[in-house]
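In the block that follows, a single chain appears as structure tokens, in the form predicted on its own.
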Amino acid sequence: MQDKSALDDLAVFGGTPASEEVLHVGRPNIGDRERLLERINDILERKWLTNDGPYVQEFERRVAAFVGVKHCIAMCNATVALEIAIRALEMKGEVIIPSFTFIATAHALQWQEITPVFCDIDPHIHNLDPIKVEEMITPRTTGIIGVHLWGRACDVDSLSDIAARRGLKLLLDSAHAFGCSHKGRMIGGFGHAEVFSFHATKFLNSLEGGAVVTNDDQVARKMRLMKNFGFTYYDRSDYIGTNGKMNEISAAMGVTNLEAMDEFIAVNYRNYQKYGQELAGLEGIDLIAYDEKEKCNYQYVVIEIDESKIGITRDQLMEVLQAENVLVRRYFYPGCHRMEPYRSSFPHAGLMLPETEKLTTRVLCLPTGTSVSEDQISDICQIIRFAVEHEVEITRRLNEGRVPTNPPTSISARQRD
């Protein structure tokens, strides 16, 4: 990577790109290649390409043992998959989630015509407050989907106490969480139902792909019939459905990437650490921290940045990264209510939401996975330390090209132009 002494080195002030490579959040991990296309040669000769091919079963079945329960239903993407859930626990009129979280999880609601009823997190786990979940019930509450947010498990004890003493469904958004566990248990036995994201992003990928995994044999048998039109028999359909299926090439990486686990996740921790040890000690930078006691497969490597004490905004900082293509990013910004339709319909939600409000601003997304070297996250690490010390010359040239929102209504249109 270039190095960056002095102001003018910053991309975004002229200088060249620290690094040539993109660094990328997400780029997707790859298992043994030779492997992959060993099965995907087997695919081909069989010319069994969807509709429960072999590697669709053995990747249900690898996957409900991993994580230590009955059901895996392995579907084309977690947003389908959420919606399958969804349906299948019979959910209806408003369920309570958490605003900091990726869109799908309340679009999976509203595509049922169902009301996303948005709660505020806890500031220390991000994750829904349980406290604010059972201020927000009324009679029109059916459920509770609650999101393990960065592989950190929610507080599903206090949730599944709410759900029990409410009558209403819990459903968990594990998209970050496959390979995570809570209290010794692996992540994916609680509640009703959880559902895991296989997208190329994530650091176990199928392609693109999602599951639903459950202990519930009612539930798991619905939903297997939802997810292929309801038919029971090939020309016999018993219950209204969708196409929801995983293709058997799709299965058959997340089969092949499952082998090499082990080994994404040493990465992912490795980076977390040089991360770790990089960022110490620099006031107003807050690696995001993991339990050790926990499993967990470290896919983000998150900081949370306090203006007050460092003088630069998350926004400036991002604006300083992205140009050495180091394409840090914002997660969850802005929240699920700030987005349409919901900004619309729920004008005000945001003074319900304070700390979604405050977190929204301030979390950073660094770039690690098996595409990242240490090197480079020492790199990585220099750029931000040089904008924390070069904050307020930073922020004044980063300003001085900003075109004011609402100019002055005495300026002429030719002096504005």
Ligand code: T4K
Given for the second form:
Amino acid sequence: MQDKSALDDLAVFGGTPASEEVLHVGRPNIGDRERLLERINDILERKWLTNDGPYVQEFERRVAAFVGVKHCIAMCNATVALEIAIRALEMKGEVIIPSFTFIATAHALQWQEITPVFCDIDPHIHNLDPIKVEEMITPRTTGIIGVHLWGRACDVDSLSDIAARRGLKLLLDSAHAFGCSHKGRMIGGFGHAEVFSFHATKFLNSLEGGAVVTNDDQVARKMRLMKNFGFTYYDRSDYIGTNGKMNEISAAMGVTNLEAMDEFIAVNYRNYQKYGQELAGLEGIDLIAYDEKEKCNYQYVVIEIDESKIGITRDQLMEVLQAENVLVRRYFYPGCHRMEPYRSSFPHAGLMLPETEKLTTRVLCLPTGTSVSEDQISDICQIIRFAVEHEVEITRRLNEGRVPTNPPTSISARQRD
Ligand code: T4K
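Could you drop in the structure for the form predicted in complex with this ligand? We only have the form predicted on its own so far.
First the chain shown before, then all remaining chains and molecules of the complex.
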């Protein structure tokens, strides 16, 4: 990486980017290539490419056994898996979810004309605050979708209790939490069902992919039919269904990566520790903590930035890093409630979401995974330190000549003139 010793060395001010290679938050981890290619050849020989083929069945068996649940239904992605689980659980009316999540959690409901009701989070764990969940329940509420953000379990004990007392369904969006545990039990066995994502950017990927896991036989059967058009036999559909099937090449990738999972987690853990060492003592930059007593995939390295302490905003730090080819991401800015169609439907939702509103301006995800080396992490952290040490000049230069964020409307501009 290029050294940064003067302000003009920063790429944002015209210097050469620190890294020639673009560093991503979620570059795909890839297991044993030879094994994968053998499996793909096997699929091509067999000419069975999708529709519950042998690799999909193997993937489902292995995921269910690993998580310790009765059923795993593999699907084409987690968004469709969420949609199918929501429908199979007969959620309707209103469903309570966090706004501080990937937009798919909300869209999976709205897609079926169910209203997502955005609830605030506990700022320490970034997940639904159960006390606030209870306050959001109305006669139209049929369910809660908790999200295990960053792989840290949401308060499933309290949410299960609320769901049982109030007659609600509890679905868990566990897109980030494959390989993680809560109180020693693997995530996947909580609530009425849980949904994993195996998207390319997840620490364990099946190219695209997702799965619903559950211990409920009836719901599992329904979901199996629903992901295959509702067909019970050839020429016979018994449910409204869609096409949510995982294909064989995805499943082969999933199986191959399952075999390398421990290695991926070890690298993620090493990277997480390295960031911890390199950022130690930097006041105003807090690396989020994972409970060492639990299993964790460490796939997200997340920092919280306190602008009042470091003097530079999260967005300015992001601008500096991205210019250096370090593609940090501000997941999950600006919060689902500030994106369409929710922004127009609930323009005042933010008033009920003070912790979400704060957190969306503070969080930054840093590059990790098997494509990122310890040396690269040292370099990334050096840029962060440099930016913090020169915050006054950096903010001044970044703000110079910048158009105000809320430019006057044409009417007020005319009035001013
Ligand atoms: N619930 C939650 C809580 C989720 O976080 C997600 C997905 C879902 C549900 C839905 O799961 P899926 O339906 O996707 O299975 C990414 C992912 O696309 C998305 O899966 C993920 N969450 C979200 C947190 O991150 P983006 O907007 O960051 O963009 P994307 O996918 O284009 O890529 C991110 C970076 O990774 C890019 O900078 C480039 C790099 N990349 C990406 C791909 C696809 C690669 O290097 N190689 C690749 O193949 O959404």
